[in-house]
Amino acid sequence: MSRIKVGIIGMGFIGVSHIDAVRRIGFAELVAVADVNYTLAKKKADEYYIPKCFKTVDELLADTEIQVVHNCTPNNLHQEVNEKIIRAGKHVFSEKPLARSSAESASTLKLLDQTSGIVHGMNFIYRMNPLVQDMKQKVKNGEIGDVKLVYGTYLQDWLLFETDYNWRIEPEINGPSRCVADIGSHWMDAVQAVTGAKITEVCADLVTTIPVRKKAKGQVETFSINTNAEYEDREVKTEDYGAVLIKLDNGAHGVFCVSEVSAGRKCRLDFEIDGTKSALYWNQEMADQMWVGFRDRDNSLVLRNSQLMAPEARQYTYLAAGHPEGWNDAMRNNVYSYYKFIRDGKAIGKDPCDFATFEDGHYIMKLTEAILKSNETRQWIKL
């Protein structure tokens, strides 16, 4: 069987996790590359010894060769791109979020309904951890019991101070919401892949922190530190911090916070599901532990050992017990769940998966707009 043809498109700080991930699977060859700045799609290709770099989408997309293409620009080019690449008739893996609107996944879903076979999936990587995955069948087969609270948080720092910028600030490039819609999104992916269940109603109180940031009037790289001392002033209107009340579907209650400006936090997603026999709590900077809290017993901290994980989970580890395995881990994982889906010859809407597809992307937006509104209102939002 021939390697799956890959190519990139979008060759800022995620395209280059992308391209590590896809030469981790073995039956995934990356050809191709693509940027809007096509001297920089050049350094990276000359740097990964990529054979082919395009200086638009459209040539990318006319390559015959090339069978799966990621979508790795920012988000007010990812309704766009992720239409073009299933008008070529190729497969789509995009970054999050789907689209800046709900109206804008809807329409990505409308055209995919009518185009039949392709395989659609998303970069929700959190939910893709081994021992995140091993959480979830805990849940599904009913080790704790029935799931009766949720919490957590999402906490990062990169976004601190009133000289911090970038183009996630900005709605017309971003969308309306930025904390939320950025790494909240994550959180609630993976708390509902978790627990099987869907979030319906949520009551939020976003803020913004800095309501004026001093942008450089060069550019910047995402997480870099920006030493440029020119700036103009900006007025932001997407939200610093956030937290959210939820109701899921199977009866739970529970908050998430997340935040761009807690000092010293740098990727901090934790989240705890509670049930009527025992607790499960995981955070992805030990991404190797788990634990399990109980009433009547000695509480444990679980080491992942893929001796010991259910079989569903043990296929997304491969590292012997005690050698760490991390965020470029799960994001393997990811791509290689969706390109064994792609091998095996699945189709989606027939048979399950692992992976976030858009249909999942398109509800966390509808999530993520419902937060939005609840802010305004300061009302619970039913979905």
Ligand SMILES: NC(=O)c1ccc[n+]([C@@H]2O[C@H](COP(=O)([O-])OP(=O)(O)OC[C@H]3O[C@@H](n4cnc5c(N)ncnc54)[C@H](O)[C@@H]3O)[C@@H](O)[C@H]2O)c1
Contents of the next structure:
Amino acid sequence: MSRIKVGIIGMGFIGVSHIDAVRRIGFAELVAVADVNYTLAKKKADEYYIPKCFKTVDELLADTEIQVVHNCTPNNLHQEVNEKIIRAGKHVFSEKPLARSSAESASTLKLLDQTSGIVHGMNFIYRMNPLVQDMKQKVKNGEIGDVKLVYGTYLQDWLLFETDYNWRIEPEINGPSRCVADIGSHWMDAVQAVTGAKITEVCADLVTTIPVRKKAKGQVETFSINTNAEYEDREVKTEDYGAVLIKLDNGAHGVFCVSEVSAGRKCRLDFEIDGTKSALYWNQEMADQMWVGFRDRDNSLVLRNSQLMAPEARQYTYLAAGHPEGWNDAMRNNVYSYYKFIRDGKAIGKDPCDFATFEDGHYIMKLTEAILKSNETRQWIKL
Ligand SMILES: NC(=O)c1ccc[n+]([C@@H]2O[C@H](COP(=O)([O-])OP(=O)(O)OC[C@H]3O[C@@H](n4cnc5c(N)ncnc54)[C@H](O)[C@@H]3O)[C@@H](O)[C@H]2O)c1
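Taking the form predicted on its own as the starting point, write out the structure of the form predicted in complex with the ligand.
Every chain and every other molecule in the complex is listed next, the one we just looked at coming first.
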């Protein structure tokens, strides 16, 4: 069987991680990249020995060799580019959030309904960490009892200073929710994957801690520290921080907190699942450890070890215990699962899959909008 041919659109911060992930899949072959910034696309193509390089989405999609396309563009292009990929009859792997609004993501789902055979996947990475998969099995097997409480955070500091600026600050490009859509979406996806339950009610408090930011004149790279002295003031309409009370359809209650202005916190996604017998805690910045809490015996700190993990979770780990695995490896697991699904001729809606699909992405768009509405109306919102 020949290797699955791949194209990646968007060579910014996350696009390069997609190159790495695809290159780690033996039965996938990266044949092309595209970026509106052609100089950047060419640089990456040369650096990674990728044979073809394009400036536009249409040029890449016209290449008949390409079977799967990754969409790594900013949020305002997710719907348009995903729909172009689907219309071109290619499988689509999209960055999150699926769109800027649930109206946009609903349009993409409608198009998928009218098309057959497209495998759609999303890059919700954290659910693919080996210990998160182990937690999922522990919950499923009833090891922690009934899940009663779920809580955690996703904290970052890359927008702490008023001079920190990025396209994510601009609602026309980013969408009306920033923190919740950008990082809260990851938290919600991971927790829903572990508990096997859906968040169905939300009550939110969102805050813009920096109402006016200083945008540097000229181009600023995502997550870079800006040293340019020339700025213009920009009003900020989206949240820097959010606290969200949640209820899940398994009867559990919980809360999560997201922030992009918490000094010292880089990518602190963590969550605790409290059951009637024991509790599980995981923090992605220490991805190879899982805390297990007990009432009637000593707590334990479990180190990732494939030989001791639930059999179903072992496929998500490949290094021997003690050799750290982390974000890149979880991303590789996500991309691998998606490609394996395609290679094995499986179909979304018919065969079970462990990666997030566009349906999952659309549900998270609806949750994000419910959170915005709750903050506006100061009320619980039920989906
Ligand atoms: N899954 C994750 O953990 C994760 C992490 C970071 C970013 N993301 C998502 O990835 C997406 C991109 O984020 P980023 O941080 O890489 O942004 P970025 O600004 O660093 O990169 C975006 C790239 O898209 C290119 N681009 C813009 N318009 C284009 C067009 N019309 N055609 C082709 N290329 C175009 C830009 O030139 C840029 O190189 C966002 O939606 C973001 O939410 C996901």
